[in-house]
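Just the one chain here, the form predicted on its own, laid out as structure tokens.
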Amino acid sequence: MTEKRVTVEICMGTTCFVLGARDFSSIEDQIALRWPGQVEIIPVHCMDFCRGGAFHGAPYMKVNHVPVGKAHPQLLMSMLEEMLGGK
């Protein structure tokens, strides 16, 4: 049986970084321990979701290419728990 894999892109553009994306670094070790080899976290320079003043949704992330606004570490952990289960 193949293990599920999840790709998480975290926007590290200026707006997202200032509004909380920097907080994701605090859970990377926890994710690696809980789901070893199953979650790839990729910081990206900017996702352009704030273009045109859409700052109200920042910070942004993509989970398996699906955009998620108002992202925060607890939301990501909940999503991973739902997708991968606990170990």
Second form
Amino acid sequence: MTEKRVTVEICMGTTCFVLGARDFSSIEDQIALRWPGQVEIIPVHCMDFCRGGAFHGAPYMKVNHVPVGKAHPQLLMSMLEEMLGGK
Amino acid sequence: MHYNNAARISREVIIRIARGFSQKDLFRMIDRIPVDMVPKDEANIRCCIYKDRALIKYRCMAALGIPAEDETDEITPLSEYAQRTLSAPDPEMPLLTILHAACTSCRKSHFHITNACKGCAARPCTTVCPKGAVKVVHGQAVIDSDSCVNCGKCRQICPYHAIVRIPVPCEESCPVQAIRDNEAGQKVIDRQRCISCGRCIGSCPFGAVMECSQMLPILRRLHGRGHVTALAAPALYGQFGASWAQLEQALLSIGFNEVIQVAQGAEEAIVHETDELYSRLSRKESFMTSSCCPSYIEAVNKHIPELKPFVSETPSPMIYSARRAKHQHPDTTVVFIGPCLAKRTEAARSEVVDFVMTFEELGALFVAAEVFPPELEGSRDPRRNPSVDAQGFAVSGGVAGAIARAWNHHDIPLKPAVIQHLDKKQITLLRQAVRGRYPGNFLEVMACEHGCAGGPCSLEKPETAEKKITQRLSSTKQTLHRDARQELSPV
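Give me the form predicted in complex with its partner chain now, not the form predicted on its own.
Let's see the whole complex now, leading with the same chain.
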């Protein structure tokens, strides 16, 4: 059986950066230890979700291409736990 | 540094206020901010959404420049506070405020025996305690807080590591013991002791310490008809992932009329500080310290006055740049933009810097205006780039390095050293230096770890910001040319 894989795109545009996207780097090692090789974290340029006054949903990320607003490290960890199981 | 939801909330508050102001809708929308940010169906962070909203109201007050402690009547709407700040010609704003509703009034740092205690037969904790404060009750050791003197001997001796020290994060982070309890058991900042380093802001897990922002009077100038100059600290380069040309364009887009890199002032500071150092050492003075870090200067004035004669009298790069700005446009409003809170105290003493804006506030302003520096062309004619040495003032070792490279006096060898992350231990070292225990002759002191790149109001992680700045500088060949001394006469 092949292992499940998850792709996480973290928006590093100005809005998301100002509202906390940089904090994701603090859990990268933890993720790699818990789910080795299963999670790919990709910092990306502005995904345009914040335009037109939608800044309050930032930071934004996409988990397996599904947009998620008000993202933060704990939220990502709990989503990964749900998708990949705790170890 | 880990994720802190309080920092995100505070930044969103500033974004909303800036948007409201630029859309000429501040007085209507500001009273809605707590409800808009914590709508009915939102999961609460604290006990309930009503407390979350109350705290957002206090964060709005701080963003308006009004300390939460000034609230006498909970009914007063935010729109009235905004009106108060905007109607004052130059409102006096204290630097820091403690949101008592957010503060949990942590009990004084103490030792606690956890349930890992096995109530062993040896019971060394009971015998090692010099005050007899540890007793065994129902098979578990307990500490009598009235007689405990916090010596920590019980923790050291426990074979099960069952005893922990529970600190008070804000007090722990303060290098000068400026945070204490008032009669009501609430934390207060002793302004006579505070050196404005800002470490307490980041240390509180409840986000209870906040800066009283100067955003509103700055916004009023940016949207007014007068000329406004941005003095951009060299540490700005490490923040937004943008080039200087893009950053300058971004600053002009949000309403500044002119951007001056503070590193230009640093070029003058290098020349004058080097000359001052040589002149002092020629007079057989033992050593001199740098003077550009305002938090260090506060520490000297309030806690190490005996060090004053050894501090350089050369003005900081901010002051040189501000003089240049005022010389070019005498009526301009000068806004220093940096990662530092203590610059507010230096600006208040000067006659040339009108306001200070932090990187966090600048970021919020960019978001409010939807100006994204890395996406700009940055195609305007770039000004003369300040020298590498001058831009290096942003990181620890930058001042000492710049003086070492400008030093051309063979009769007196330069022996520099660097102090960063000013804490209780470093303050003791500085006191010892005055007593002749420092073997060098130049001492660079920066209150923050990594220098200004690690300032308390930065957006980027200190180590990442420092890396970005040093990488850029090491890839540039340009240094402070000797001939530059001719053109760097004071304004």
